[in-house]
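Next up: just one chain, as structure tokens, the form predicted alone.
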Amino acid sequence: MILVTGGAGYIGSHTVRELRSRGADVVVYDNLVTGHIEAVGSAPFVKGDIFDKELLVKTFAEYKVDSVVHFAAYSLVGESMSDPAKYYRNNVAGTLSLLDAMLEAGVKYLVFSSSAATYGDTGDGLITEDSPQRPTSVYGQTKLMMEQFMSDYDKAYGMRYVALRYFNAAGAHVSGEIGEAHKPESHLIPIILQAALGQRSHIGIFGDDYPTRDGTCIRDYIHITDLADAHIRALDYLKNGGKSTYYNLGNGEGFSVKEVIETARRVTGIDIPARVEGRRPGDPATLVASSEKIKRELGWKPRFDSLDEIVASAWKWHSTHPHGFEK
């Protein structure tokens, strides 16, 4: 049995759906502070906090859990800069609580939702797993600290892990039944689509004076189902005797904010208004992944590798669920 923390959230719920479609036994563990019970579907669900070590240990025993996929964390870069205490408390201390519960229960395998934010601003080249990790945001710093915890727990206690450093998760399930629903929304593609739906007056572009081809930040977008597939491959790798490691997850191609807006205009057929605003603290100019390591070692390959496909799947969800999971 696999326990998925944060399994009612955006990435977690898509991973749960993908796991179950492949016959895996899954239990979702989520406090529903940012997650949605509607996204869980028919998977067994435990409402709980990762600080509740007693409930975690009880859940591990009740469901005979042998592995964990860990998504439970706050993830807003801007908020992490204005309220670092919230991020260190939840992301760092919360992960320590989870690791201690796993240790007590004898659960040895962990796949962890890390982030490209651990690298910070590395310049224009493709980021590899060996690129320096110098986070420019508190959020990125918390993810780096969480990776360090796992490395130390592996060395001391033999708890094996895979840290997946992903770039910009985007898109929605091909069925259109689940997708991205955050309050407040902070990710570029859903914000653009909210503007397309008339829920925002315009899309704000945070700075157009970066050292990039059109002055706006460049990011690597990866479809949510491709992310889910990587988590499953990482779990299989660990259970087949693989050693602890880390992988980048991205498409290997970067798109600027202006290019994403143009793609959304093309996909939706709507002339989405955009306005340049001031830079946002903690935003690197360029983040593009080299995913050669996971392709080579785990055979992973993105199926949804065009930005048009990614945006189209997101539009299918947002246009039919304009208020997310709310009725």
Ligand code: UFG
The other form holds:
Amino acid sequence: MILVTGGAGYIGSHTVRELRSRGADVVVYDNLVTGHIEAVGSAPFVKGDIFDKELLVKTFAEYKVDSVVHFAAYSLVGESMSDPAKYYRNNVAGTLSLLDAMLEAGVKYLVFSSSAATYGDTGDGLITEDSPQRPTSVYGQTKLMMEQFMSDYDKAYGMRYVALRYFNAAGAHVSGEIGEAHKPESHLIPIILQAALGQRSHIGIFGDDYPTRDGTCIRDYIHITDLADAHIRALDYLKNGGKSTYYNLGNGEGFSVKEVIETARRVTGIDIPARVEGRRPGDPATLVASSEKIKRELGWKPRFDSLDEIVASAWKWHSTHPHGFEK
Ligand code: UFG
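Here we have the form predicted alone; I need the corresponding form predicted together with the ligand.
Every chain and every other molecule in the complex is listed next, the one we just looked at coming first.
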């Protein structure tokens, strides 16, 4: 049985769907602060906080949990800079509580969502797992600290883990039943699509004076179902005796903010209004992954490898659920 913390959130809920569609037994553990119960579907669900060690230990025993996929975290870069206490408390101290509960209950395997934000500003080459990790945000710092804990817990207690360093998660489940719904929304693709739906007057482009081909920031967008697939492979790898390790997850191709807007115009057929605004503090100019390591070692391969497909899946969700999970 696999316990998924944050399984009611965006990446968590898609991973739960994918796991269950392949016959895995899953229990979702989420405090529903940012997650949505509607996204959980028919999976067994426990409402709980990762700080509640007692409830975690009880849930591990009740469901005979042998592995954990850990998504529960706050993930807004901007907010992490204005309220670092919230991020260190929840992401760092919360993860320690989870790890302690796992130790107490003898749960040995952990797949954990890390981030491209652990690298910071690396210049414009492809980022490999050996690129230096120098986070430029508190959010990135919390993810790096979590990686460090896991490495030490492996050495001392034999707890094995795979850290997946995501680049920009995007898109929605092919069914159109679940998708991205953050409040407030801060991510580029949903905001562009909200502008397409007329819920915003325009999409603001955060800076066009970066050292990139058109001056706007370049990111590597990876479809949420491809991310989910990587978690499943990572779990299988650990259960088959694999050693603790870490992988980048991206498509290996970067798109600028302007290119993403152009793609969304093409996919939706709507002439989405855009306006250049000032830079957002903490944004590196370019973040593009080399995912060769996970391809080589776990046979992972993105199925959604074009930005058009990724944006089309997001559009299917947003155009049919203009208010997310709210009726
Ligand atoms: N952007 C805009 N206008 C907007 C929103 C975003 O121009 O209204 C730009 C951003 O400046 C950035 C790009 O679009 O250049 C992508 O921004 P997102 O907020 O969608 O994503 P980020 O790259 O900032 O963040 C993502 C994840 C984070 C993770 C980070 C790692 O969402 O969780 O990558 O760097 F920490």
